[in-house]
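Only one chain comes next, encoded as structure tokens, the form predicted on its own.
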Amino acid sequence: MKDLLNHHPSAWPEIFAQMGVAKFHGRNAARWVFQRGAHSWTEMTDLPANLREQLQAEAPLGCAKLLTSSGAKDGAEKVLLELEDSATVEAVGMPGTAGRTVCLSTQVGCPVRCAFCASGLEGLGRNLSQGEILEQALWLRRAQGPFQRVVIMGMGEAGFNLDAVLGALDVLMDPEGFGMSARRITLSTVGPKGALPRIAEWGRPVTLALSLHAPDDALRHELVPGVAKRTIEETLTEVDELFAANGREYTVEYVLLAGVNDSPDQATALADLLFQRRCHVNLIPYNPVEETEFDRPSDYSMESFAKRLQDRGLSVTLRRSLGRQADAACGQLRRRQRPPSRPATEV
């Protein structure tokens, strides 16, 4: 019962069954949780006095504790957020024209070591539970207020720990949970082995967002090692095969490095790599990060590696960044504050 989080709210009521109690508790309950934002037992003044008290002993909510936060002037804030068991992730609630937008971790540092992220510097200490995952937005929707919009985009790599994550993603969905539309949702990886058949299976029409980087094998598995024993050609066949199963475009993200994979002719790379697949291409200025080398492009490259895919037929953003006053980098905020207190894992 401790971990109510990670049952799906239609299951609630069975478990407040097998208390004791009458069902319609755990439908209620779960209402209080999901739909009015509660965050503590006492809050759900339906639920029998003493079933609140024993709730409140046995099952607390709101298990995680803010250690730190970093606002910026456009009003992302990140919050770096303490586990039970001392781990911490990252959370971050950012602003936007279709109302606010919350970026979810997955996993407990990262075990893909992107070549120009923070998250995955000391590699993965775990992987997160549906329950922590979901414990992110309601954090965020207390501290910050509603959200429209979701992004499983922060520490972490969703394709290792896909049974979460779906499992996340179906109580954000689901009208007993959060109740918000597929197409609200965006779930990013880099396409590790069997993730992306397997989120197709699924079947629900969240947006995809592959992370690419490169136009190139040699270079993405410099940049991305941990996906180095696949082909950039073989994860576009499994996206355009995830497309043709739910029918929703996906995007393609690519961080622009100064000097890496920003020159005109790796722009033509790419535009060759996506010309005519069902997708949009998400260009991310390099927020720096202090251990790395590399260097954010210069206004003008971005905007020319921009139009060279635009030039091509391709529907392209060139991403405004936001919280760049904010440790905006993925990882950023917890390495600044807090040290590895385990050893790193592989996968």
Ligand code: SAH
Contents of the next structure:
Amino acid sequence: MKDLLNHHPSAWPEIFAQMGVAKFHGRNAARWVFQRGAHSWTEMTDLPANLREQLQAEAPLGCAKLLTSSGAKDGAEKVLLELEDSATVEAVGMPGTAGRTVCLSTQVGCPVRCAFCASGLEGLGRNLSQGEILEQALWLRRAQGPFQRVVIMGMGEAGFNLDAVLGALDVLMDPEGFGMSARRITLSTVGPKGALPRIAEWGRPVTLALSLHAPDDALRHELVPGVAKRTIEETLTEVDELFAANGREYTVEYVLLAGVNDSPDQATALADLLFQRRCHVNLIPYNPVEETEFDRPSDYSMESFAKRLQDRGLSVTLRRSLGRQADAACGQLRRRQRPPSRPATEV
Ligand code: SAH
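The block above covers the form predicted on its own; next, return the form predicted in complex with ligand SAH.
First the chain shown before, then all remaining chains and molecules of the complex.
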């Protein structure tokens, strides 16, 4: 926890005081980092040189190194960061009509092992700290310029790392941090046990995105094995309660997989499930991952699925796949960089 980025900027003055440094330098340093984008003490030219040296030695400001940055024709750009223990993590910046969006990771790998997702192929490496989550935003801003929206939709399951994730979101929203409005932040989760009630208790009006992917428990458990003990009904009840707590309509995410979850009957079942709930449905065309055996449905089939939901009164978007050329599907850049080491017994 030595890294300052693991602490809310309002705590920096006190941390400085504990180092024998005047508190106002702590407030000034937070402004340098979060508002002016400084990445090192040497950049903070209005701090006395001897103080900068002391801080350099005693108070690290993040530890990530930029390994690669890959661009795409549509403007999505991915950065791969190497952390202190040489674990790697990725984050993506994407242009859009409402400004730039950055997509941040919450874990190295993922324990949920969704059948169609690259992030969980090797299971969970470890949780990211609050500072490591914030560093992704800081690096993306440095590499690509300011952003207007944040989506917690990179590698990892936020619901298993809520201390760090909610801490990072608090800094993103704080006027002494990035000063973002909660309305510009989306937190995506499969809704593991305890996560949604905890987010409701936290209460900030960020948009919750629930990764559902199936209209019935049997299929959801196959596609999202990490929540195989939970029912769809209890999960949806919890997001309804979250809506009651923070007043924000939620998003239901549904990756469309040909012949698996895209039939007309499944659309009807999904519509029945979501009828009169305060949600918006985000249909995501499957983005092919080499190691999995799914196919993306035809455009016709995806549009028919969307239409069936719309005809039942649901608000629906069929998400355009931004960043396909940048390998923007979860986990793919990291795998390209570091091919998985196979156990010796496996041939
Ligand atoms: N762990 C979080 C964040 C995952 S990434 C969650 O599950 O919500 C954001 C969305 O992209 C999730 O809905 C996830 O299921 C989806 N996704 C993962 N792999 C995908 C792929 N290959 N093609 C399309 N969407 C994918």
